[in-house]
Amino acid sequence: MPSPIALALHGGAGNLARYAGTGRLELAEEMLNNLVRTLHQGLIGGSSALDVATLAVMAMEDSGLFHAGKGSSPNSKGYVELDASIMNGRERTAGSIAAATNMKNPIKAARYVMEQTQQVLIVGPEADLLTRASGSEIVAPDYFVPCDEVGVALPSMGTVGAVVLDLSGDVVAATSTGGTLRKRAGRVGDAPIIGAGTYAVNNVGGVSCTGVGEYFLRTSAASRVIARMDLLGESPGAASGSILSEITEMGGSGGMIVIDHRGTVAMPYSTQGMYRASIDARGTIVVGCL
């Protein structure tokens, strides 16, 4: 029997409440909404988690709307370091890329990583040697637009990713970004981190994690969410909830998508917006901002 599909997305969690008026959110929930349905159109049609996670997120930092891809942000030094990550569930297998600055597309080359090497993390210019090999386009460094200007005026933190489960039961997680805004050059947070930006476990669910990197990185926060719904059978939402929990009380902030293998969806967050879209197991079709 097929197993039930389901995917989130998410664009990044933050004071989204200051692009009230912009026309931003509004910009944002549309992309998401469109991109959601055509996914999930795909998934219906046989489409792999895999290459549906994959489209997901190229499309996010396609779009120049979130602090990822095109829409990335300049470290301190003026320059933009990219970092992304991507990890399929059926046998664990991983990939991901740090520091690179000459990639259209880092989420393409963290699945060579995962699909072509033998290696999970490759950072700085060997990553940028990986950008044609991978199938990424290579970019000037006028290719990246921070992506509005009320991002360039106020400090700005973003990450866009993907959860998805496909027909065969197979969970992809993915997650791509340029980091915060102004960030010291050489930072590196938890989005290509497997286990704290990202994680993936068929039969049980996988995580793409959005926030203050920082907290993700101390409390492993993708990979204890998984552990927290494997060993002690907890939903999607209460697992996701207690490490969110923990990471505010910890001085954090941020949000994440969770699915598992059920279908069943949850988009946490503890800022006052993250920019999201998920389709569960039932069709039921959430998109939002705030």
The other form holds:
Protein chains: 2
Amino acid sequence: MPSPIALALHGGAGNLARYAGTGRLELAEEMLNNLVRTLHQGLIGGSSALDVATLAVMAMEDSGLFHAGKGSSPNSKGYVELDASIMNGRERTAGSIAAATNMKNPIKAARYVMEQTQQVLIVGPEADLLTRASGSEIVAPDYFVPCDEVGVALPSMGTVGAVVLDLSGDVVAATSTGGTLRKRAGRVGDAPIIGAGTYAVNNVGGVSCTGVGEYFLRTSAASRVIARMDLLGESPGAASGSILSEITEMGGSGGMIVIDHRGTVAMPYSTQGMYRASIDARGTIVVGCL
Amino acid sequence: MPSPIALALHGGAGNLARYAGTGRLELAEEMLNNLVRTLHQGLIGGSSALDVATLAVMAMEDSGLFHAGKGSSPNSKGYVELDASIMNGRERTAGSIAAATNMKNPIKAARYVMEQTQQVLIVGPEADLLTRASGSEIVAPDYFVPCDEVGVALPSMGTVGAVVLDLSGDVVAATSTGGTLRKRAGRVGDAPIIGAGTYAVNNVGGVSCTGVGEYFLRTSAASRVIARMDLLGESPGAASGSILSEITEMGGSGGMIVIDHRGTVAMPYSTQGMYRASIDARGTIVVGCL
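Having seen the form predicted on its own, please provide the structure of the form predicted together with a further copy of the same chain.
Full complex below, order starting with the chain above.
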């Protein structure tokens, strides 16, 4: 008997209200609306969670609409640093890259680390050396166009992510970021950290996070959401709400997308908005940003 | 009323049986025996868990007996890469550095990140730039003398770590590594990752891990041990045994040291030995390697 299917996407949590009236929110919503429907058709047709999650993140990386891939922002020293991670819940295999600079699609490099190396996390120039082998294009620094050039004083906290449950019951979570605008060079947040920004376990669920990464590292957010679902039997909404409350109490903010093995979706956030789209096991479509 | 006090140290898990008859195990045991007793006196005298954990890891880094600090091994490209992390359970603050090359005491740089920056994790050359400010000496590549030059074919999986519970009830966990001998350049394991190699939460406990880091990343080992103690009320022994069993089933190996808020200690491992020493809340002293 086939598993229920579901997928959820996020394009980052943050103060999105500042974009009201610029047309930007509508553009992102339209992109996510089309993307989630197309990918859902793929899932129905038997595409794997691994391929759908990879394609989802690649599409968001390439769109230039979010703080990942093309839309990444320069750090304090003026260059872009890219982080990404992917985890397959079937065997809990995982791959990540951090502080990379030359890849069009960081998520492809992360998947390459997962599938083609003995490692889980590769950082810095050594990650850049994997770009060609991973199948990602190599890009020059001028490829990146910060998606928030609409000059704003507020820090942007963008990240993109996908969680997918396929017909085989495999759960995959994937996350990619170009970092916070003017972030400290060398700083790595939760996005490439298995257990913090990304986690997936078959028969339990998957999580991808976005927000002020330091708080998601300190709370080991993604794996603790899964631990609560696993050990306490909590729903995606209850488990993610609990961890987001902890983060709020610590002074942090952000959001996450969560799917359990039944195809239930939760997409909570504590910020003034989170780009998001999902189709749950019942076929219910949600697309929104504020 | 003062909290019970306890501390646990590890100098890495691995195939230590290969060193039998070389005098090396005895040397390490004597060092750890002296260290754990000295630090325990400090705790009785009111030293903070933060200071005791830092001093413990510094002493092991400086000893040249373990795969951290002075005893670090060159990677596949012939140079040492250093990773370390520290977490204070009081406010769950944390700091880490990874893929650094020039510091005598990586744990001091990790503590600097925790206490003096807005970040949690800094990697690569940017971590090296923090060395002087962190109070660590800057060292040249020839400072490092691989502790396993006793030529052996088996991969070494050294890491050092400390978990400390002080009179105030603060729990601190700290971990430092010079990586696996001939590890792939740029590879980062669990040691500098909050939630994988290191985790601490006051009123629950603290954990520091050692072993094949990829498995500890994939299982989000440290934070999941704490999650089991917190959510299920499991003892340090039961919680750590459960996660180590998962790692064994996945094909990995290693060990960890765990202390709960009552000062109960567990130091399980699935390898042919783990350098370890502890004094629990009852004053029971354990020192061993095989």
